[in-house]
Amino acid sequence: MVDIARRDVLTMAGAVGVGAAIPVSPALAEAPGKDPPQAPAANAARSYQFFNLDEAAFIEAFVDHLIPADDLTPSGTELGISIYIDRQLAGAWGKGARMYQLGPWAAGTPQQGYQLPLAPADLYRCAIRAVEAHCASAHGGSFDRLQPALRQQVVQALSEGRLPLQEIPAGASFDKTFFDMAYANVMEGLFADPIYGGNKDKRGWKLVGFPGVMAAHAENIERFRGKPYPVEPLGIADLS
């Protein structure tokens, strides 16, 4: 059993690779041309476009559980990860702008990818509602008010598909869909370009030594191959 409450999430993310995590995200892939990203204002944190107050409390507790504040980075919320997710859910990706949503909805297999008749924003809303109902019934409080050990139990159950999510079709293909999507979105918020709202102060990039926009460093690839490359990361906004 993987203790996903620890910073092992970085190891899991590393298996995919920082560079891969940034451009292949469906959320990021659909952002250009539909919902032009805006550089987050310094005081924009906690100003949500999609999440209501209860949902915001859940998502902040969720991202802070996966990315706790420690000697490596601030918490997930302080890094802007909840803002990143909120912006994506409020935009074209969250509305399923490029998803087929007309049915019929035959049972799919895990190999066929996302198969739910729900846009990502709808999946988030339904799943958060179900998780909160479980927390109230089983633990007598909302997710954000649970002690860390109980919160870990809930997150662990989500990651293993053991927590029933009403309103979401059950089945082997769907049991982990919400956690897998939310986890991927957290990783995107940690490592994507700061212009999308997360990775505040490029702390995710600094954590793993990623220099940022690679075109600006192309001439040094051969020179520093296999060596540390201690430069200040550059983002899209730095080149505009």
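Residue numbers count along the first chain shown, from 1. Each form is matched to the other, and the largest set of C-alpha atoms that superpose within 1.5 Å is called the rigid core. Since the model is a prediction, treat every value here as computed from it, not as a measurement. First, how it differs from the form predicted together with the partner chain.
Comparing the forms between the two forms on their rigid core, the Cα displacement of V231 stays under 2 Å. Core-superposed comparison between the two forms: the Cα of M214 travels 2 Å or more.
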Second form
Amino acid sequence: MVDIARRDVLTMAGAVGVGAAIPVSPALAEAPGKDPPQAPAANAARSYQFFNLDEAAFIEAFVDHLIPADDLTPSGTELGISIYIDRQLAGAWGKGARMYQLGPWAAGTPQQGYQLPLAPADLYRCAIRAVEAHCASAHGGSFDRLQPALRQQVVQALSEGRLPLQEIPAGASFDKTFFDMAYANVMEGLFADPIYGGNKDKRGWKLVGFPGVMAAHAENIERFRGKPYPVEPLGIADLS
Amino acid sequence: MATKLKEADVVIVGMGWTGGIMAKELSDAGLTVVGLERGPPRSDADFSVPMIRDELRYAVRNELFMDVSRDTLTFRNTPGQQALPMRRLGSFLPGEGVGGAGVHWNGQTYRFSPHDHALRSRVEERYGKSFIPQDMQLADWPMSYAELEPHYDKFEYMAGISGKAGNIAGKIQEGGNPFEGPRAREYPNPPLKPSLASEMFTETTRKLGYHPFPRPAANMSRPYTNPDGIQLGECQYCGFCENFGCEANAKASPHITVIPAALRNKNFSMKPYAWVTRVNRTADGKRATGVTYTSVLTGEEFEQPASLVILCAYGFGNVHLMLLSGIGKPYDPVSETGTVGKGYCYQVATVVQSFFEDRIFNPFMGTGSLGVVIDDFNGDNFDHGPVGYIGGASIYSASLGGRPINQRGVPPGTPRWGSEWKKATARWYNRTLQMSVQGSNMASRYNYLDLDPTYRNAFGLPLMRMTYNFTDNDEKLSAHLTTVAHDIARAMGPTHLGAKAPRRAPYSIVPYQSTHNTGGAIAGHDPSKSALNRYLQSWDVSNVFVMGASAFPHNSGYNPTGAVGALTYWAADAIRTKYLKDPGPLLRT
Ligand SMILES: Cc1cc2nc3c(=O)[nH]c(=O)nc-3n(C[C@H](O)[C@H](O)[C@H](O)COP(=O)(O)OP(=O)(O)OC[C@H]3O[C@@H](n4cnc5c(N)ncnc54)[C@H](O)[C@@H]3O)c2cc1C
Ligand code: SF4
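Alongside the form predicted on its own that was just displayed, please also present the structure of the form predicted together with the partner chain.
Okay, now the whole complex, with that chain kicking things off.
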């Protein structure tokens, strides 16, 4: 780990007159030595469409806290999960497609489900701001700079709906609502087909042994009953 | 002003399983039939590999299902609460588009048991009247199992069900379900190949003295040509079945069976993108004159006149259209009068997981229906006296697929994230055995559907409102039968046993449970207590017939579509052989 936040790299890039719009690879910020600078066109796939710099710092730290690098997989960010979430929020789902969005609004009960007037992208934006406000006041720093133990404390509290989020509009279970959505999105980013930007090199599928899109098992179900079925997983792009 | 179209003999609202069957049966009878479907057409190209094998798109973002931004329902647990809109899909996933939910269903195809058809009589006789809880609206079905048998048979042969009969003409068959009602003949196709999980479940339940049988499946165990000459392919156990269209044409679905068969008849025409907003009636309200629909492509309104209106819009759509159009009297739970919206039921379902260190299940080799079932605790197949509730459940092992976003398990106590979570996921994904308990649900006074006073859909019409909660009876059922399933799992000797989590009130509309929504336009003997007569004809407007599970007086511990299909063939037969000869009420009140 290089002790330099991505936000600082971007700010520095801005300071030396390189427009902030120029994409910088997240991996570059994390480990400048590993990933040689690429042409902007190649980097475009790895830069954010939705998140601003502060949000990107938060989401990368959040994703890497949930999916840390270890001997099983690289970190969530390296697997493209933060890019996956960014693309989802920038796209139709993030903007609330296929959601009923008309009022009036009321908090409701947990059994009545999601009742916020916010599309997912708006929810992320508000919630990240609120979590950061909490981290600043309670711990004196942004989420991405907290020690791992403190980060765990924040994530744990968030997952149990115990984090007091000041800036949030009304909504009974708002805190947990954000965590539940973000948690589901992280799992999607780990296990969805790589065409969506996550699950890089099918590392999520390799982790569990899921073979991907090749699925003609009429014979295999007998041949491999009770036995390992070791194949290189294939994704949609491999067959397109 | 709506553009008035040429009159048809029949207009069908909705082109899923029931609409497809009706289109085929009534166009075969020579009637001019128009089928209207709010969603898009579907073709093979929509379901081709590799694009169809996209869990995110189909099973998480729910691409093939109803778009709730246009129309949804509002929900509350009890009449005292404010109902709020279901803003995202969750508990159930109604279909949209040609083929309806039949496109992306699993294909688990059961017959209800003979005593399901005479439930109230059976309970009173065996346990006494006082056994029935006060607010439970228990009723006999207005047709018997024996009357439906030929129609079950027709559905099973049309859909090529793979299974093993348990009772042929009263003779119990080895390896089938000994509790089932007598059937005329064997299933059209043999059972699917078992998975390891199926084999373990079979062995253990046999040892425990139960009667396991392969789950009847609309996934073809071999290539099949149905009586209409429609060809279906052999199932590939691809594991992308529930929530997906089938790439191999191996899952019986309306858009590849009854609908193309109906389209061979020149007198049948189908219009996708046609959203029906109202059934029109004569000034005295006694007869329907057709329907009004909006083209969701252009926004234009059309009136389709017809002598016969058949609602096939899934239970929710049927009840919604009846309420919007004033067909029948809305149900009022306070006075217990009115019938439309009455008897809404769901199911009481739980899942039990177990984890085996030394087993490899390859969960991704599965089908929508692969599994083994016991019926020993379903319906009235066991003595309810000691357990003190009414109803039961099918209990089964499920090898439905191993898509990793949704179909993954870790033993209880595993952290939800971090390296420990990852380690457990890597270890247990392939070593998890899943069982389910599919519990029945009885009609209850305060569980019902009506129109919401506040919220509206994209057409400016009131949303339908659902008031629904689990009852004491449901909680007792779930506690007992989840324990039975848990004990079966324990008897298999797992390394870890999953949590025992029976359903409890309050019901939540958030987590997926099943798309087995029933009631709301129930069929019965008495017009003051049911919306439809035994032929699924409206008691109030005799040229309106209403198909689907909305007609069920209660929901059973089985998946509904076998019974839905049988009832549709039964009603089509009544229309052809009785109604057409003498249009009007088939039963005088
Ligand atoms: C994921 C999933 C899995 C399932 N698995 C099983 C299973 O294994 N076994 C089983 O028995 N059942 C299963 N079901 C349930 C099964 O799909 C339904 O019981 C069956 O499809 C019901 O047939 P239907 O004709 O009543 O409704 P559908 O097949 O849903 O058809 C209704 C059609 O009406 C259309 N419609 C609605 N309103 C309007 C309107 N106003 N104007 C025009 N058109 C309208 C809809 O768009 C839809 O196409 C499953 C359902 C789902 C969603
Ligand atoms: S499991 Fe079988 S029936 Fe289901 S989608 Fe795959 S091939 Fe088709």
